[in-house]
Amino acid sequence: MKKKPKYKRILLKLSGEAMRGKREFGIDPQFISYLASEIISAHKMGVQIAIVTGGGNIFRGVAGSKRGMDEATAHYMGMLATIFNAMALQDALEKKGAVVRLQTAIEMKQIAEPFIRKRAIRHMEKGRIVVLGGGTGLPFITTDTGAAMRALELGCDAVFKATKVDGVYSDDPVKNSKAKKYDTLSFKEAFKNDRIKVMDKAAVELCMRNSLKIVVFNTYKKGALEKALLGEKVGTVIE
């Protein structure tokens, strides 16, 4: 008998780094195809999925402003970069047979629906995967915080944060071989410990105030998303 997933509806946060795959810059079609397969396998378990894409593989608003650009302009450019990634993911999912709806916080009638909360919920209820691009449509807000906001708006059970490591560590495991991996972690510890940088502090605080779980898992490990959805000890659960 197949195990039932622990979560009914999730918000999957894919960073620009995840979209980059093994490349140094841009979009890796081969890796996005792999991501699409992982997402579809999870969706077939009966889990409703909304996805927020980052854009750091193309353009980072913070980096642009540090180089002298107007900060608001740089942030808007970063939001457009997330839409590039959202479109690429939509295409990869559809090529594998998934029914997908792309919604953007910045209105782009030719390519996507505008983000409408109840419409997005209805799409998920009808078995469609919803991909959300354009962040929140407002500058000065990270895609991590935007993902937490969308998860709360859409009534999700948790934010699933895809990373390149298998959970949250007490320190950077690449630099410190003695870093301890957490199976579970309190919001309080994740918020106050500056060495824990899984999501920005505003996103963690928003989840903490609303008791919204954060599940951190390694997107490079095949089947990790499915196992995390089943509640298996994969990655780290912050609650």
Contents of the next structure:
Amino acid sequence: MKKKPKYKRILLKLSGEAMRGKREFGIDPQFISYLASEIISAHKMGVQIAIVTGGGNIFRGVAGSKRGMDEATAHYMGMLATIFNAMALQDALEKKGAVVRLQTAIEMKQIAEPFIRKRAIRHMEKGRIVVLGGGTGLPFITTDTGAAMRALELGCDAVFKATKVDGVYSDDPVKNSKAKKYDTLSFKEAFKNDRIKVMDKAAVELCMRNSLKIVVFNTYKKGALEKALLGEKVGTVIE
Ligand code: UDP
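Could you present the same protein in the form predicted in complex with uridine-5'-diphosphate (UDP), rather than the form predicted alone shown above?
What follows is the entire complex, opening with the chain shown before.
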């Protein structure tokens, strides 16, 4: 008998890093195509999915302001970068036959619907994958925080955070071979331990206050998203 997923509706956070695959910068259509297959397989399990895209592979507000730009302007540019990624993901998902609705927090009616909470929920109920671009539409925050907000307002059971490592470690596993991986972690630890950088503190705090689970998994491992949805021991669950 087929196992049932543990989650009914999730918010998947794909950072810009996931969109660039192995490139230094920008979008890697091949890797995005692989991501689309992983998302579609998860969706076929009967899980409703909304996706928030990051933009760090193209532009981050903080980087712009460090180079002398007006900070708010730079953040709006960062939000536009997230819409680039959202469009690329929509394209890849549609090419593989998924029905997708793109909604943006900054209105762009030629290319997307505006973000409308109840409409996004309805799309998911009807079996459409919802891609959310533009973060929250407000400067000075990140798409991690945006993802936590959207997960809460869309009634998601958890935020699934895609990363390039297997989960949350006690230290950077790339730099420290002794770093230990956690299977589960408390919100308190994730919030107060400064070495844990899986999501920014504002996002972790929002999840903690609302008891919204964070599931961290490796985007590069084929099938990891499905396994995490089944509740198997991949990645790290912060709860
Ligand atoms: N951003 C913003 N408001 C939001 C979401 C994003 O101002 O609600 C800007 C911010 O400057 C951020 C950039 O968009 O640096 C790209 O998003 P982020 O850095 O979160 O992308 P990721 O790290 O996930 O690739």
